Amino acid sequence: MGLYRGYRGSQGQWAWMLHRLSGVGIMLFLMMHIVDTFLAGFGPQVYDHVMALYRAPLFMVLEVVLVAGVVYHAVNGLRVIVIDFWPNALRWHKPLIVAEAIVFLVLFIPAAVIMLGRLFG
């Protein structure tokens, strides 16, 4: 499946594709995060060394990307649940997508400002 969707691309298809991409990305992070948390069982030296890696600027930027992915996956998942249990909501397909975008921005922008502010502040 190519990334280019051409004329077939509707908001719904993009939403669906982003849901999968963000889901896979979050899962890859979760796998790493379970391992790094497991290392807490080996005591302060090991765990603090691992946490120091997360403080590298690259990881702090990726952390913002992670938060964007999680917030998107959560908000889009809620929209999917609304449609699943109340199919009539598809009559407001476009407004729902717009509402989703607004909720995403309201949650993500302040978080990004706080997190990036720490990095550059």
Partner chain sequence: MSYGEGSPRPASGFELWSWFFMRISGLLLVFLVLGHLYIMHILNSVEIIDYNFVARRWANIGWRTYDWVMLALALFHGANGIRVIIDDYAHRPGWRTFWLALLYVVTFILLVLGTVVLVTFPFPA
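Next block: the form predicted on its own, after the form predicted in complex with its partner chain:
Partners and other molecules have been left off, which leaves just the chain.
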């Protein structure tokens, strides 16, 4: 039978997919940031209106999502660098992903608590 066995959903493939998604999300944020900074040229009223939108609860939650993406992308990028420069590190692929998850949580949870504290505080 011609079963497709290329995608198995292992930790490495999930890390790859999340790395790409977080990278695209960061790029979209940067594009949005360029546009909102460009709007300053249309006068302070336009810029202030856009900045007021960013203070809305939805944007505050999206800001936390952005931080999650940046932290994940950075930590996963360090794991990729370790594997690229030390090919023997591939033997510890799963423990490296567990370590990545722990470092992500240690960095992200306090940041999320502080950021969401503004929303609920």
